[in-house]
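Only one chain is shown below, in structure tokens, and it's the form predicted on its own.
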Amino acid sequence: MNAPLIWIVFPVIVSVILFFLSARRYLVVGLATGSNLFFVLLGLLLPIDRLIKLGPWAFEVSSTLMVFGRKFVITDSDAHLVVFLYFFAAFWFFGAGVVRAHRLFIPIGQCMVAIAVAAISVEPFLYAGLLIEVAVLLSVPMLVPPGRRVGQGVLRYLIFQTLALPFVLYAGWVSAGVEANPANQRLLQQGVVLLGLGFAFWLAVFPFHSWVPILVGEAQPYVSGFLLSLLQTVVLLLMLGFLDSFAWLRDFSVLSQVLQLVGTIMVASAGIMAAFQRDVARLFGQAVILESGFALLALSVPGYQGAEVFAGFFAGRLLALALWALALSNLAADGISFGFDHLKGLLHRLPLTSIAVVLSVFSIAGLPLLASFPVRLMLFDRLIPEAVNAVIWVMIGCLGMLMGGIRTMMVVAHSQEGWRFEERLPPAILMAIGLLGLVIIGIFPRWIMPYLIQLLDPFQSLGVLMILPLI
């Protein structure tokens, strides 16, 4: 028995049952959630690579599994992020069944999150590429089911993902070379230009960006940000896992310059883009971009101060995503369009769907007292001494955020009518300890920082990163 056996092949074999049973909804959704649960729950007890005894029973759950001459490794420092990735996927599919997503979504995802934990895990990493880009063609039946027509945001959003391919593997390429020849400074440019382009594609980093508010307008909303949420977050950690990896990379010497540049442009150009959307579908598009340049602000930050502000953006983001896009989805079930022409007056007759939209707005836009704003302070705290430049333009990135936000609290709230309560029961209890949660982490930061910043266990080498001031 083994780490990888557990976490990536179990899982895998989890998908294809679910998938035979995809016909009876709330059994697969049970068994989805439960199955997830019970991977968090063996990756908080099980010990590995120590000797277990039980009772007369002895024996070792190792931390490695070969493949055709490549090693998935899963040691116990992995455990903390396999415990959050299959945590993240029992908390999605919890919610499926509520929002009635289609009969692939839990399948699919779930053998998606198998992908991603053997992403990470896989040696050499930079076989993690071929990985995601095996996630991302597997996403497409999810996105698209079976009899709907393929639209341009999901041709674009596996053109955009499946250029990153090339880059990425080329760059691991000629990073062969860098360790050989790190004195060879034309090759190390080479390798970090194209290792950039790669994650460039893949984190939708402008001007590669179009396609995410497209695809969100598309697609279910409750696939598409179950989707976006997971790629994002699964691509930023591979982020981390490359900086780790390679010393090369960490000591470029302007490579903190150029995250923190691409961090504020996208922050800036997604805030403002957001202040004049009139569609909440296409202004979660832009939030997830967003966050993404916050995420690479985070890791332009010196030493581990920048990993651990990059860590504390997973709660407060991808709770904001969810519980935006349950509400997005609750709307649609409810036949309701999403450009604000056919919100007007929503708060009278779904006001828990509305008050998710707006907060998750707001949240992620960095108001005070909500999820996301203890971690914007801290990154601003950290910025402010070399980059003020940098950190004038994202906080109008922000306020650009916040003025969307304005915008549709306005639009639900303008009505002359009565109220009329027309929420669904379940949908309405998810929405309502989603609200509870926003306004927890953002009053408490501190209850669950100590377990975000375990996220970095397995990047040991992040210490080193230097930053240079920008403008």
The other form holds:
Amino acid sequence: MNAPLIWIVFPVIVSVILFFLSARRYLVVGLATGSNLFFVLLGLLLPIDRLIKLGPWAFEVSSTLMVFGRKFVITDSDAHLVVFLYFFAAFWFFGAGVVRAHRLFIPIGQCMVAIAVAAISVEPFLYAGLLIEVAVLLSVPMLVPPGRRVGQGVLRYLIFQTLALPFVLYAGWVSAGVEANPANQRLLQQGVVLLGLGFAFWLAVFPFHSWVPILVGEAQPYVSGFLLSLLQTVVLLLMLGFLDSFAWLRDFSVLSQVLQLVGTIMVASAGIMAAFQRDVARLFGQAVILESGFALLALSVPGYQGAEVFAGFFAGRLLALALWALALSNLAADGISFGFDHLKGLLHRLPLTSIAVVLSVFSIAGLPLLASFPVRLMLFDRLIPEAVNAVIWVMIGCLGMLMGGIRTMMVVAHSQEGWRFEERLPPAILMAIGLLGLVIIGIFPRWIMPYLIQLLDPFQSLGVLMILPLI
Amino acid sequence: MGASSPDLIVHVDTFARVNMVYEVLSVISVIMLLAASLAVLITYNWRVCVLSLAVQYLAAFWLINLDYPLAMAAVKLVVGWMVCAMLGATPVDLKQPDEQLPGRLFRLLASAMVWILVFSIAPSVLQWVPTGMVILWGGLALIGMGLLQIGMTTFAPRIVVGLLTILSGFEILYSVLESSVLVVGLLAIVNLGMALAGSYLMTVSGGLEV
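So that was the form predicted on its own. Now I'd like the form predicted together with its partner chain, please.
Once more the chain from above appears, this time first in line as the rest of the complex follows.
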């Protein structure tokens, strides 16, 4: 028995079983949530590469699976990442039952999570690019289920994600060359440029970001929310992995400035666009871009401090996006379009859905007492001494997002009619829990930060081990 | 018994000559690639498009075989033809514009510009990808034609064919750098997955322009 078999091969088998059962919605939701929670439990309990004694039996779960001479490695330090990804999957799959997501969502989503774990655990790192591309191709039927028209967002998504592949693979080859000959400056610059382009395509970095708002507007919001959250999280972790693996990349003098510049442009442009959006689904797309910008800004802060902020972003980001996607799906289930014209007076009919949308925007904008605020504050604290200009532009971006939230609030609150509660109970309960989560994380960030910091355990070269958060 | 030194020199010399002739002959494959990718770009007949794609994969196999052993290069050819079979089995009606000639002329001119660009930048790219010029021409030409294809349309089948062309061009260049079996296998999965996703999108959209 080995760890990659448990957390990569078995989940793929589960996804195949779920595919054949996909007509039975609630059974699939139950099985998917249960199996993912089981994988979480295994991640928490099972020691890797150590002898386990169960009564008269003794066995060992090895960390390595060899495939064609290459390795998939999941060690004890990777276990937190695996637990995080499978908890994320269980969370989204449980919600899928409530919002009645398409029947292909859970089987394909399950397989994508397994591939994401494979991408994080494969050695050498460059193979991750190919695995991410497989996940992208797999997501196509999820985004365009039978009976839906193919839109421009999906096609652009496919183009941009596929264009990343050659750059990442070639960068992997160049990286090996730089490792062998660190003095070769030309090779080093090539490696950085290629890696930068690859990640720019993957993360929808400006100017390759046009597909994100279009995709969210076209596909089922819950599905696009899951996809964007999963892929961006995995790609950001891979980016951290590259920084961890290659000392020459960490030490590259211009890297920090480039990350800072790109992150600032993304936050500012997404925020300014958000201020003028008249569609909450497209606003969601801008929020995803803004969050990716913040992640790049966190990575621009050198050493463990940046990585710490980077990890801290995950909770607020994923919770706000999940809550927002849930609220949008609730709107779609009631046949309500996402344009401002259709949302007038929504607060009086669907109060929790309206509050969920508005508070998610506010949280992503970094409003105090909400989930993203403490980590935004940490980032500003670390950026201000070195890059005041960047912080000003980032604050403009946050203000733009806040403006988008205020406009949404004004639209949903504007009504001449009285109150009539039309909220369905199951999504309302989930949204209430999500809203509570946003506030609790915002007020008590210390409760969750130590767990998020553990996500950085595999990235030992960044020097983040045993560092406690500064909040 | 080992061969004596003069024998060995003759063998090495013959091998080098055969290799040189093979490389010179591989210029033919570049010409095939250019013609096939041009046909893919300008045709309004789906069957011609898929057939041209199959020829493109044959020419790519030839170039990949310069660096890969025959068995591994053959994987690329087989996968390429499987991709063509998958796409060919999907009924698609490529949009027939009222005025075909100007559109085709425009595509032809754009292709000519891509080729000029490819042949002019190839010597510079040699610093990035250390290989023979023929492989560079082939790989870059396919990448250029693929980019042209995806840049000129919003039609799902054409975009999928464009992406497959780009991947094919990249595989030609990448074969010089990496010869791992796992990479070859995963690239094969990516190609087949792309064809499957393409067929699915074409079926969903009914093969009509969106």
